[in-house]
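There is one chain below, alone, in structure tokens, taken in the form predicted alone.
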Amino acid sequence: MLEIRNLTARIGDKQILNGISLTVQDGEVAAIMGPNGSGKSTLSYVISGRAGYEVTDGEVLLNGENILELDAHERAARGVFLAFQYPLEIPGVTTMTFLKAAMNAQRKQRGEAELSTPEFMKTVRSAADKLGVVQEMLRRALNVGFSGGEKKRLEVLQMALLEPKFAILDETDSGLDIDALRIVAEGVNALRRPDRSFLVITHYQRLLDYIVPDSVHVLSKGRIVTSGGKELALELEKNGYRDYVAEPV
């Protein structure tokens, strides 16, 4: 699914990844975690493709091909998606037009034909209904006065609407109460399948109670430091990151 060799990446002066390479098979759902300032959110950036961020080496290969000659919207549309941290309001764009807008480009772009208004409406629809968002929430401008745990549903219903390859959600949990978190991780849990995989980016553990992850690495400096299993995640939570902050495995 995804493969990243040797990245290294800076903004501006400032040299962020420093040689990082995990691979992420189908199906799977790898965790990312580490302390503040370690690189986390810019390896999501990069992934994605965001503006300001300069590759100096590696590559990032999506089923074989290097999504880092792509833009971001060419990215997209093979596949990869960003949950925001902080996802972003924008007043005067309803959900509606904005998830139409979104789902069109896409298809647009893989040469698809555009969904009309009556297609659109009918899987928009039945697809909040599964995750929970009510429809009132789609007739308000986007993320405008939604709290927390709604602007995070409504990122899990983009996603189900998108059908990504590659999902990376950077630190989803922040923010969000334990009922919030509980809603939003049954969401991405149910669009768990053996051709899609998960990159979750967290602080902390907890958020793992509900995305049980197959891999946990730790990010430090820029580097991947160590790899394990879903206990690893549990260690982290009761001694910190001391112990993996020095070389890299």
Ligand SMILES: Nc1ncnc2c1ncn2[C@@H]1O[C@H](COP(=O)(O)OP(=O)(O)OP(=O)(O)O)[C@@H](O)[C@H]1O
Given for the second form:
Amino acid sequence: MLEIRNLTARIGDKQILNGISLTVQDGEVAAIMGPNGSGKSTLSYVISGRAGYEVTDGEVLLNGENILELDAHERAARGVFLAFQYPLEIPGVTTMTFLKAAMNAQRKQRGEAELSTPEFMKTVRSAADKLGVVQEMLRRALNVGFSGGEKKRLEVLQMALLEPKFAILDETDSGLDIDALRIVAEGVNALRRPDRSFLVITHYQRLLDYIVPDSVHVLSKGRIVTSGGKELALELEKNGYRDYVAEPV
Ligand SMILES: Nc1ncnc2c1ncn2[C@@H]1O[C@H](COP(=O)(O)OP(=O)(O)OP(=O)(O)O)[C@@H](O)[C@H]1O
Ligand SMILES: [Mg+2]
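Having seen the form predicted alone, could you now give me the structure of the form predicted together with this ligand?
Up next: the whole complex, starting with the chain shown before.
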């Protein structure tokens, strides 16, 4: 279970998160919606431990442990995973090498043995096939020259390989064609388990037809202004955010 308690955070002197409280139970898929600039990506970065954000108050408890006190790689080892809105390009490192390093780093942190190359190849091939990621992509430099949709598929492949406990998908649907959206959503659905939870950030209710959320939360000006079920996403699609704007802090 992930419990966010009164989380406030800033970048430099700019306050971005203004007291977020949210509980995501094991097995739950929570969707976060909200206008551009409301703090959705910032929330995902603060949970995953990206540098540059100052937490000024609050806690993020993963099964009772305050992960804000841990480094990003320690959080990853605990099973926190973030699929980036804008995946990073790393020239000079092949996708395959990156995936192997990511899996082995996590295994090391967990005190598990490194995967042998044949074991790794078998695992990665089977997961890649399911998500329609072709082998040729895996031999190319990470994300370099990948199309928007290819980058998003690769994020979901990483997620499948790292078997997270708490996965955040930041606009994983943006830039996907209709078939890719279905493939990616099926990939996510296949990973749904009673002991794994998801935070799905999206602008479009369409994704939530495929990945059906248990709860929907609306962020405005760094605060959750309303929460509901799947029907809330349908209402937002119809009416926009006009009924859910946070008062200035
Ligand atoms: N490094 C930074 N320096 C200054 N302001 C920043 C920085 N990073 C983010 N912000 C600001 O924080 C606010 C929240 O940004 P964030 O990326 O979290 O929004 P978002 O809800 O993910 O938006 P979108 O739907 O467009 O992805 C924005 O006003 C943004 O300009
Ligand atoms: Mg964002």
